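The chain below stands alone and is given in C-alpha cells; this is the form predicted on its own.
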Amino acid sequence: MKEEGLSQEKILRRINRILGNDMNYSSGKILGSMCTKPLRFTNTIYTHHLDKNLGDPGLWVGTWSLERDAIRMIGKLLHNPEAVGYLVTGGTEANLIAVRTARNHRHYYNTKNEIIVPESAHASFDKAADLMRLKIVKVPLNEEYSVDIEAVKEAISPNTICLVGIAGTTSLGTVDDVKALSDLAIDNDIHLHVDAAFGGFVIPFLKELGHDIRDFDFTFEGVRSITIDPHKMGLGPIPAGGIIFRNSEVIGTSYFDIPYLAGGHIRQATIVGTRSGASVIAMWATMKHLGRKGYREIVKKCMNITNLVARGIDEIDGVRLVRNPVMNVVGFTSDVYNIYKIDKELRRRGWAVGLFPDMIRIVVMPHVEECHVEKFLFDLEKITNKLVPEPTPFHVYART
C-alpha cells in the first residue's frame, strides 16, 4: 500500500484489466462448477445490503427475521416446516457444524470418536475429522455408485458418532439410500447427517417433475441434519450455504454464548462469527421470486440439456458414460484413450471441466445452454479422433 491512493478511475481500469483473465459463466465453457451466476435481481439486492452482519443479529433484527423465514422455506422444501438452522458460508462450514453437533451430542470426551462416510463424500468431512481429531471411516460404493449399506452396517462401532449420506455426490450426482441409513441411525442411536449441498435444490423439483429419484430428507425419522447450498442450484449469491436441523433439540450443547455484542447477548451454533446478511436477504428474495414453479422450470431445462450431453457422449467412439445421469451431473470415461490427455486437450480449448480419477465430470448448471453443449461435444469428438489409443494408467474410481 502506497502513501497516496489511486483515483477510482485508475483502480477500475486496473481491475478490469486483471479480471479479464477470469473465466465467466456466460461463455458456457464452465462445465465443471457446481456454482452458477445468480439472477440479476439477486445481485442487485445483495449489493444493497453489504453492511449487514448476522454475527450480531440484535443490530439487524429484520435481517434475522428474513433468515428465520428462509430456513422455514427450506425446511418445508425438505419436509419439515419446524426445522431450524442457519445460512452459512457454504457446504464445508455446514458439514463441519453437523459433525461438531454430532460429536457434542453424547461423546464429547471420547477420544476414539468415529464418523462413517461413503467414499464419494466431499473433502469437507476429511477437514472435519482433521480439525476435531476424529477417525474417518470411508465405506465403499455399490454398483450404482451410492454407498454400500451392508458396508456401513459392518463399520458401525460403539465409537461411531455420525453416519453421513450424500444426496447428489460431487462426482456423479448419485443419491445414497437415506432410508436404509435412517434405519441404521435409529437402531444404533447415531446422528445421521445428509449432505445435500448440491441435490437439495434439485431433487425436490425432479420429484415434482415426475422423475424417479430417492427421497433423502426429513421424511426419514433418523435424519437429524441436512446440508443444502443455496449458492449452487438455489441460484443464490456466493457465499450462501445452509445447515438445517430437525429441531433445536438436535443442536443441544453446540451453541456458543456471546454476551458482549452491541446488539445484545445471543446464542448461535455456527463456526464463523461474522455472517453475511446480504447473502441471507438476497437468498430470501430469490426463493420468494422464483417460487417452486420457477425452480421446476430451471431444473427441467438443466435436465433436458443433461440428456443432450449424455446422448452426445454415447455417440462418440472411444468414450462412455460412467452411469446414466441421476440429476444434472454427467460423468464419462474411456477404455480406449487416456482420460487425462482428453482433459488436457479440453482445457487447451478453453473448457473448464471437473477431473476425477479415471473420469471427467460435466455439471449442467443454469448458465449452460444447448449451443454450448453442441460446441463441447464437437470438440470432444475432434479430440478423440486425433488421440492415439492409450488406456488411462490407473483405475481408482472403479466401484468396489
Ligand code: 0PR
Second form
Amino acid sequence: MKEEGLSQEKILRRINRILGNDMNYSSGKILGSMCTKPLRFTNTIYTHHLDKNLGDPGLWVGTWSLERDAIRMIGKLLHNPEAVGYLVTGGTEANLIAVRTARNHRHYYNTKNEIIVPESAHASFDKAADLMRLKIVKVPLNEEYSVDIEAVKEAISPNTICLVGIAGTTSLGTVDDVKALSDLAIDNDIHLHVDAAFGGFVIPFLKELGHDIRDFDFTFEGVRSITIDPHKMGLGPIPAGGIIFRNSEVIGTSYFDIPYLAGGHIRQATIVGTRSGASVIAMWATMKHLGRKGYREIVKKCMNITNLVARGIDEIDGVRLVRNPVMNVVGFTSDVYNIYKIDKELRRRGWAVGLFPDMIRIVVMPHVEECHVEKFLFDLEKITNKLVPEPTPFHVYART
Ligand code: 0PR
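Give me the form predicted together with the named molecule now, not the form predicted on its own.
Entire complex below, previous chain first.
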C-alpha cells in the first residue's frame, strides 16, 4: 500500500481495465459453471446490506429472522416445515457441517470414523474427511451413473457414521436412489446426508413440470440433513450455500457456545464466524419475488435449452452423450477423438466448459440462451471435423 491514496476515478478506471480480463455470463461462453448472474433486484438488495453480520445475530435480529424464514421456505420446498439450518458460504461448508454433525452423534463420537460416499461425490467430502480425520469410502456407480445400492450395503461397517446420497451430481446431474439409502440408514442407525447443492433448486420444479425424477428430500425418514445451495440454481448471490437439518435435535450435538458477542450469547454450528447477512436478505427477497412459479419457469427454460444441446451433440459425428440428461447438466465424450483436445480447441474459441477425467460437462444455467448453444454446437462440429481421430488418454487427465 502506498502512503498516498489514489483518486476514486483513477481506481475505477484501473478496475475496469483489469476486470476486462474476466469472463462474463452475458457472453454465453460460460457453459461449465454452476453459478449464474443473480437478478438485478437480488444484486441491489445485496449491496444495500453489506455490513450485516450473522456471526453476531443478536445485533441483527431482523436479518436473523429473515434467515429463519428463508430456512422455513427452503424446508417446505424439501417437504419439512420443521427444518432448521443456516445459509452458509456454499456447498462445501454445508457438507462439512453435515459430516461434522454426523460424526458428533452421541452414539459414535470418538469411536466410529467412516463415511460412505458415491464415487460421484464432490471434493468437499474429501475435504471433510481430511479435516476431521475420517476414512472416506467411495462406492462405485451403476450403469445409470447413480450410486450402486448393493455396493453401499456392502460398504457399511460397524464404523460407518454417515451415508451420502447426491441429488444432482457435479458431473452429470444424476440423482441417487435416496429411498434405498434412507432404508439402509434407518436399519443401521446411520446419518443420511443428501447433497442437493445443485439439484435442490431444480428437482422440485422439474417434478411440478411433470418430469419423472426421483424424490430426494425429507419425505424419506432416514434423511437427516440436506445441502441445497442458493448460489447455484437458487439464483442467489455468492456466497450462499444452504445446510438444512430435519429438526433441531439432529443438529443439537454440533453447537459451539460463543458467549461474549456484542449482540449476546449464541450457539453456532457453522464453520465460519462472521457470515454474510446480505446474502441472506437477498436470498430471502429472491425466493419471495420468484415464488415457485418463477423458479419453475427458469427451470423449464434451462431444460428446453438442455434438450437442444443434448440433441445437437447427438447429431455430431464422433461425440456422444454419456447419458440422457436428468436435469440441466450434460456430459459428453468421444470414442473417436481425444476429448482433452476437444476441450483445448473449445477453450481456444472462448468456451469455458468443465473437463472431467472421462467427459466434458456443460451446465445450462439461466444465463445460457438458445443462440449461445447454437454457436457452441457449430464450433463443436467444426472442431471434430478438423481433429484427427485419436483415442483419449483417459489415464492422463491433464490439459494437453
Ligand atoms: N456439492 C455439489 C453436488 C457440487 O456440485 C458442489 C460444487 C458443491 C457441493 C460445493 O459447492 P461450493 O462450490 O458452493 O462450495 N459444484 C460446482 C463444481 O465443482 C462448483 C462450481 C461453481 C464450479 C462454479 C465452477 C464454477 O464456475 O462444478
